[in-house]
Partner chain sequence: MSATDKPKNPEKHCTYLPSEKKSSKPFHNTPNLDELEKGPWPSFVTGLKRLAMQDKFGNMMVDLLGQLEHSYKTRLGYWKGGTVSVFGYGGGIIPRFTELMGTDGKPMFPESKEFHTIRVQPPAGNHYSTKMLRQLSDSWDKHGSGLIAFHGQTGNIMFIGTTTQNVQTFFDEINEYGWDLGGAGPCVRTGMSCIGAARCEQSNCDEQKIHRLLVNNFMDDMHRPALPYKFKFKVSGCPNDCMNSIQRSDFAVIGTWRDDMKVDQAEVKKYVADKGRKYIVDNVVSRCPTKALSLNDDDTLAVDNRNCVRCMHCINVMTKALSPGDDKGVTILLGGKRTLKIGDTMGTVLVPFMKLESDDDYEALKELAETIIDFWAENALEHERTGETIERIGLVNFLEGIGIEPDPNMISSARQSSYVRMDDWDAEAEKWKARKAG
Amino acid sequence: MAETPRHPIESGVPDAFQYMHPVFLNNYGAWSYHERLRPGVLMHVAKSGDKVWTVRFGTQRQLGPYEINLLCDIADEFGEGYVHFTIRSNMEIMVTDEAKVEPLIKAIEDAGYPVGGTGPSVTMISHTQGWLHCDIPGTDASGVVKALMDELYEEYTNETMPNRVHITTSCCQINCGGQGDIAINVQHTKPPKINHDLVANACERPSVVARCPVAAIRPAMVNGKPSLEVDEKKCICCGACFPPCPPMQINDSEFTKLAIWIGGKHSNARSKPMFHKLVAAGIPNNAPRWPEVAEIVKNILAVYKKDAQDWERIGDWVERIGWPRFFELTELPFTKFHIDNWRGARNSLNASAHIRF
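Keeping to the form predicted in complex with the partner chain, what do you get for the structure of that sequence alone?
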């Protein structure tokens, strides 16, 4: 059957006006203020006087037709037929009548979905693909998130943190989970194991050589075949060579570990945006529930909750109390690895006599 192929319509980003709640459309660009009425519920008031209540809740992010139709049924019956997703994959249903808020919350909770994730809570963990679908993952993503959100459930449904907490996970050092108040990222601890038989066919060697941040890779003949060699003393085990050259296997059942970083922040509020910084590493990749990760995360959160002032994000808090105090309060070991040696590292050293005792 020689059908003429269908040409794509390059329509790009869909216009959202056709899919948004009419109250958003009618008050577009003309909102006045908002209040948080309880965890998971926002009320926005427009200049026109229109009001909209938003109920936010967490899901498993990967949804099937059953969940989608179930949640759409709730949005149709108890909401007004529209949903919105936040950047952290929280789902939101909007209503324009306050009397609908409680029944909507009840419907969502009865269906097993937690209402929360607003204000100073631990909101949904942003996650990547992991073993479910990525081609280079050192760990899973959905599983780590599920295991942690089980542990942090109460922190999602309550607003008792000093400020919002954004946790991220990443299953390789490319870190597509991004910056987080707490980031749980893969950290490899051994250089790639090269399958020399496959390199010549699978890898464009010059571009693999160029990919290495520390110039540890060089072309070599191995067993009479063109391959690549890694200077293992130089190698920082970042895994950058693995995506362009799958025979340079970086993942390892034992030596792929997890590291925890804290204090990343995207907002410009108070301090400028900040990168997260290393606090703990060498944590086993302990599927299916990663208890060692959960323990460290919960400890950091407990200390932050107790010691930080209102409105301080984790990064703001550590800047105020200083890193020595952070390690003292959390009882996490401080090692030589916490002292940066990458480019610009001198900027992270304490060039002053400012010491807290």
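Shown: the form predicted in complex with the partner chain; wanted: the form predicted alone:
What comes next is one chain alone, with no partners or other molecules.
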């Protein structure tokens, strides 16, 4: 009797078991330990005695047909036909024969992909869609990642940091600003410029008004046409109005900047989860290599690498030495804009699971 086809799931992640290596399936939930044999290579040992070697390498995340076919051919020829993607866009190929590990590493590196990203290293930078796929970005997050990882290549392929470093990038302020040891986020500094001639034909005005988180937008008549206006005293320059109404242009080559935040952490390993905090603002959004951002990030990493104790994440390190000492060591300027004086902060922070005041 034919099996009933599984109904598609409209939400949640796909069923991972159908793609899993057979040794992982046979030993699911019954692993004894794992070891890092070298940067980018893990050995998993099951209670049954089965062993699996995993080779991890970085990708550019937005893979085209050429890259996908190339990597799949490597997995078929030098691996065992099974691959896994991590949440930070690393690709992993698993083998059950240790003799296959070195030829697999050589094939990956010959194809131009770095092996690493395990242990106390700078892992692959997680990022949002950027200009290629998104309709609202203020910068190209994937481009920032490419430029930064070119600069941090050695920190990915070696395990010389005090602890792992998670770096995130975001191409707008409203959807995708992720917590990270170091986070690079867009910073719009001026309210949107409105093209009043296009609003009536391109925008559903009630939706735009409702989208604003601080009620700074209201309907208006301009030159005899239905349009919108912005109360600039209320506007927080978030860009939420731009997706439902492109004539409310907020991206600007001069006034769209980047900001760097540090110390964010999701996990509760060795310390509680932490919010990241602003350390540098007004950095030029200078595509395609973003040299100013790279200089600041490399400076922070160099100071952290030199001054932190083993197993301290960046947030733990700053908590130990204090923020004044951090700004002293990194020589980053401290300004009034680093102080959160937003009047609604008390209510929003009290909604958090781990902050009360």
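Residue numbers count along the first chain shown, from 1. Only a predicted model underlies this, so the values are computations on that prediction, with no experimental measurement involved. Take the two forms, superpose them, and find the largest set of C-alpha atoms that agree within 1.5 Å; that set is the rigid core.
Treated as two rigid bodies, the chain between the two forms differs by a rotation of the smaller body against the larger of 11 degrees. In the core-aligned comparison between the two forms, the Cα atom of F242 sits 2.7 Å away from its counterpart.
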